[in-house]
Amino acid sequence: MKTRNFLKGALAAIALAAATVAPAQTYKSEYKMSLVLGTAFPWGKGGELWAEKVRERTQGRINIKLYPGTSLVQGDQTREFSALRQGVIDMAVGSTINWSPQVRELNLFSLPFLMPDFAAIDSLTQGDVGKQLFGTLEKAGVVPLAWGENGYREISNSKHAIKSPADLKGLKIRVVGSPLFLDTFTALGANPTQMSWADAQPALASGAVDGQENPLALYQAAKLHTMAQKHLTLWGYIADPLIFVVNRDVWNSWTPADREIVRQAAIDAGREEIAIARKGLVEADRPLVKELTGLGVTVTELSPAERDAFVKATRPVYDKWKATIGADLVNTAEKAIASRKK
C-alpha cells in the first residue's frame, strides 16, 4: 500500500511538473505586435514600452517585435482586430475606432461630443464602462489588459478656419473606415473620404483631400503643417482610447506567472503612454499648441456657443448610434462623465 501511494504521489508530481514546464516549451521565439503608428508617435511608443518591459521582466522568455503601419494586415486598419482574433497577430495596441466595426460597443468613444475633457475619458476607461468593454472584448475572443490613449481628434484643413458647421460644407475630409465617422461628417456637410493613414499623408500633400482629424501629437509628429494643413480647429469632438490586447491562444500558452507579468507591463506602459499622449496639452500654458502656432499654423479655439452649434448639428447622429451601441452602455457612460472629478 505504501509503495502504491508512493507511486501515485510520484506520478502526480511528474504530471504537475509537466504541466508547469509544458507552456514554456510552446513559447514562440518572437511575438508579433501590431501597431498603426511607429515609435515617433505616442501610440507606437506605448507598444515599444510594453515590449521592453515584458522582455526585461521575463528575462527574455517573451520577445516581442513591433510591426507598425498595420503591416501584418497590409495597412488595413479595420482588419486588425479580426487578424488578432484569428492568430495572424499575437498582440496589439489597438484603436477603439479601428476595432469598432467588429465590436460595435467600441463606437461609444466615437459618439460626437460625448467626452468634454480628459477627466471624462478617464471616468470611462478607468471605471465601470471600461470593465464592461473589457468583458465584451473577452467574449469576442481576445484578452484585453490595459488602456492607452491616442488623444482628442482635432480637425485641420488647407482651405480656411473652421468655426461652424457651415465651414465644413463641401470639404473633402479623410476619415477612418467607420460608418459612424461617415455619418458625423455627412451631417456636418463635409465630404468624408475613407482611407488608411498611410494613404492619407500623400493625399493631403497633393491636395487630393482637403483635411483630416487626428490628435495634436500626431499632427506634430507627422508634420502635417508641411502638407498644407495650415488651419487647425480645436473642437475635441471625440477621443480615441487605445487597448493593449493579446490573442487568446497566445495568452493561454504562457504560464500564469508570465501572464501576470505581461498584464502588469501593459498597465504600466499604458499609464506612461497616456502621459506622453497628453504632454503639452494638460499644462496650463499648453506648450504644444504654442509650438504649432509658431510653425505658422492658424489655431482656432471654439467658444461655448460655437461648440454648441456642432453639438446640435451632430445630435441626430449621436441618437442614432446610441441605439446601435446599446442605450444602457451609453447611459452608464453619460452618468460616469456627469459625476466625474474635474
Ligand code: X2X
Second form
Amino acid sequence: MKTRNFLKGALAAIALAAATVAPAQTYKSEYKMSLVLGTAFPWGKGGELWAEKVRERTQGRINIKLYPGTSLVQGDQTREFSALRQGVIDMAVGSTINWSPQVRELNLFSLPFLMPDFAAIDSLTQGDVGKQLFGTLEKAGVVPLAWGENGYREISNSKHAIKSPADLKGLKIRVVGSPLFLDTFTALGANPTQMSWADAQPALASGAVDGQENPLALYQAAKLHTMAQKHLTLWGYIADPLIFVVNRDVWNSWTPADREIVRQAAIDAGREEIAIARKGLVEADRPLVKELTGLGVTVTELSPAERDAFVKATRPVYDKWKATIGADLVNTAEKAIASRKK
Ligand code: X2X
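Given the form predicted alone above, what does the protein look like in the form predicted together with the named molecule?
And the full complex, kicking off with our chain again.
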C-alpha cells in the first residue's frame, strides 16, 4: 500500500514537472509573421503592435519577427493563406483580398459598392458576418483572432480624371487576387491585369500599367504620385479588412493562458490599427485628402448620380458573385449594413 502511494505521488510529481516545463520545450525561439506591407503603413504598424504586445505580455515567451513584403512566399501574396495553413508561416495579418482565392466567402468585401461607409464595414466585421467568416476560416484550418483594416480602395491612374465608367475605357489597371476584380474592371470597360504588389510598383513607375486601386494611406506612404498616379477618384467601391491569424499547430502548442494573451493582443492591436488606417479620412476636413491635393494630385469626388453610374455598371458582377460567395451570407451582410448605426 505504502509503495503504491509513493509511486502515485512520484508519478504525480513527474506529471506536474512535465506540464511545467513542456511549454519551454515546445515553444519556438521565433515565430514568423507574414505581412504584405511594412511598418511605414498602417497594416505593418498593426503587425508590429501585435508582436510588441505579445512579447511584453508573455515576458518574451512568444517572440515574433515581422516578414513584410510577403517575403515568406516570395512576394506572391495570393499564396500566403496556403503557406499559413501549411505552417511555412506561423501567423499573419492578411487582407481578405489576398486570401479570397482559397476562401471564397472572403470575396464578400470585394463586392462592388456593398459597403457605403466605415460604419458599414464595422457592421460586418464586428457582427454576425464577422463571426461566420471566422468559423469558415477555422474550418479552413487557421485560427482567426481579430479584425484590422487596409481601407477603402480608391482608383488612381496616370492618364486623366475618372468621373464615369467611360473614363475607364481601355485603361490598363493593375488588380490583385481574386477573379472578381477581373470581372469588375472588365464590366467597367477597363483592361485589368493581375499582379502582386511587389510587381505593381515598377509596372506603375515604367508606365506598363496606367492605374491601380488602393487605400489613400497606402497611396501616400508608397508615394504613388511619384509613379505617375496623378489622378485619383474617391469612389469607395470596396474596402479590404485585415485579419489577424495564427497557424493551428502553433496555436495548439501554446498554453491556454498564452493563447488568451495572443488573442487579446490581436484584438487590441486590431482596434489601434483600424484607427491608424482611418486617420486623415474620418476627421471633418479629411487632412489626408488635403495633403494629397497639396502634392499635385487631382482628387475627383463623385456626385451621387455619378457614383450611381459605377454601381449600375458593376451590378451584374455583384449578382454573379453573390451566388459564388453564398447568397445567405451576402443577404446577412446586406441586412447588417441596412440596419447599421451611423
Ligand atoms: O496588393 C495590394 O494592392 C494590397 C497591398 O493592398 C494588398 O495586399 C491587398
